[in-house]
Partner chain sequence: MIYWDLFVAFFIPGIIGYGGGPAYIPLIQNEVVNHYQWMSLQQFGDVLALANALPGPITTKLSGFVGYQMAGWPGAFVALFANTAPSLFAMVFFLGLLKRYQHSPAVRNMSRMVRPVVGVLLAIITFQFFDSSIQDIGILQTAVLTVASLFLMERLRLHPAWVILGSLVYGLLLNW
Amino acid sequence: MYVRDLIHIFLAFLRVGLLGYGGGPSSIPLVHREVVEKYRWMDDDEFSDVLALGNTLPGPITTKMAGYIGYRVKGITGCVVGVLAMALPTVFLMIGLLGLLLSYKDSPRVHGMTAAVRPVVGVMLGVLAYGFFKKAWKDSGMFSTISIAAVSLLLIGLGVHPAVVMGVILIVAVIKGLFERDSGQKGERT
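The form predicted on its own - chain by itself:
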């Protein structure tokens, strides 16, 4: 059971590491598929929380997620296995493919390959974004969801780093939660 779980962690993040063309954001739907849909190590809410927290921290998002999810499933060993499975394919593929691509960088075939993958990555991100937006709408309501989305779009459009936007929104949410808790406690006392 223990070894089988470690093998599942390794295979889940190895697939993400091998198939996650385009970097962290395009790999997130792949992580979601493995973690939530296939192995059911967490639900959508927990995944959203891990994704939000991972986005506020420096470094590659999928590697942080692999480490945390591996740790959650099988402790320190799971963390190490998840990070290695996520990172090793990238290291080996980068060395091999970059050498190959640089040799043929002016080839129309190479340009065609990279151009053909971009729309697929865009669709994957769109589907994931729609799912998060729909869940936020259900959990937080229309006004809150549209307000946060509009402010985020404006700030990111003005060049504010997304991690700063998320950090500010998280701080505002914590402060709002503290005020709501305090006002709820005052109501209970009277």
The other form holds:
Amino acid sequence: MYVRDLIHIFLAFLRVGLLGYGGGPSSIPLVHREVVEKYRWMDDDEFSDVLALGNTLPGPITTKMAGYIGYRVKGITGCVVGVLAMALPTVFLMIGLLGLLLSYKDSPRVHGMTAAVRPVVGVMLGVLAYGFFKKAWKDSGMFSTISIAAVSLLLIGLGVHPAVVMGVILIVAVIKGLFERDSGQKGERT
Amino acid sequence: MIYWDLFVAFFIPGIIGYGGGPAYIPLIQNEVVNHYQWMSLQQFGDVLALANALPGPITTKLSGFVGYQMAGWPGAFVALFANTAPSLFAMVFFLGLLKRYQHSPAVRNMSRMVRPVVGVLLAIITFQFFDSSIQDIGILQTAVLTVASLFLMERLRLHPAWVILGSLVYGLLLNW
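Having seen the form predicted on its own, could you now give me the structure of the form predicted in complex with the partner chain?
Full assembly next; the chain just shown is listed first.
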């Protein structure tokens, strides 16, 4: 079981690392697919928490997710396996293909490849975003979902850094939660 | 000592690099080109172009590669570690705290209220991807690829791996 879990962590993040075209955020739907849909290590709620906190803390998002999820499933070993599975293969590729790729980097074919994959990533991200809105709508209602979404969109549009917006929302939520506890908890259940 | 220098060079961007890859590249450039002068700006640009043509997160590709160039595999591991470990520790610590108090109303509120923000962030990135795609390959190609991948992934439930590989091949043939 132990080794099998580690192999699963390895395979999951190997796939994420090799398929994630277009930088960190493009890997998020792939991580979601492996972690929530395929291996069911966490549910959507926990995934959303991990993503939110990952966005609030500095540093690259994909490695934070790989490392944390690996850790959550199989401790420190899982953490190391997750990060290495995601990072090493492409480092190998870079070292191995340096000469070859440098002569092709301006080729329209290579450019066409990275361009054509973008709408695919866009679709994956869009589907995931829709899922989050749907879930929020179902759990917290229309008003809360729309107002939080509108406020954060506005702030980000005004140039406030997303990490700051995320941090502020987290703090407001905690304060609101503390007040709810003081007023004897509303009969809300999840 | 080179290992220590590598550690510092990638530790700093890991700590202050907010907002993923793009925000991060100038920070790494500052350490690698301006501060330690391991590479010229031209070389760094080449490495960046190469890294962009390959899959996976840009920061690990850069740190692993620069670390390897400077000090072989140990260097690659030091740079990767410096780059990922600090924020990972923070992540484990904070999420552990969240899990411990997951039944408190404060934490329940947090999980709930943050969800629309995550949605907005994802929606913004979605928009950026489509926007840059339209500018790059035009609205028609973008629409074709979007409809095709939506159909294949959501309707036929094809694994994204095949759709991504398919689009790479399509892009290759597009400019043949």
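This one's a predicted model, so the numbers in the text were calculated from it and none came from an experiment. Positions refer to the first chain, counted from 1. The term rigid core refers to the maximal set of C-alpha atoms that superpose within 1.5 Å between the two forms.
*Asks:* Cα of Val91 displaced 2 Å or more between these two forms, core superposed?
*Replies:* Yes; Val91 is a residue whose C-alpha shifts (by 2 Å or more) between these two forms when the cores are overlaid.
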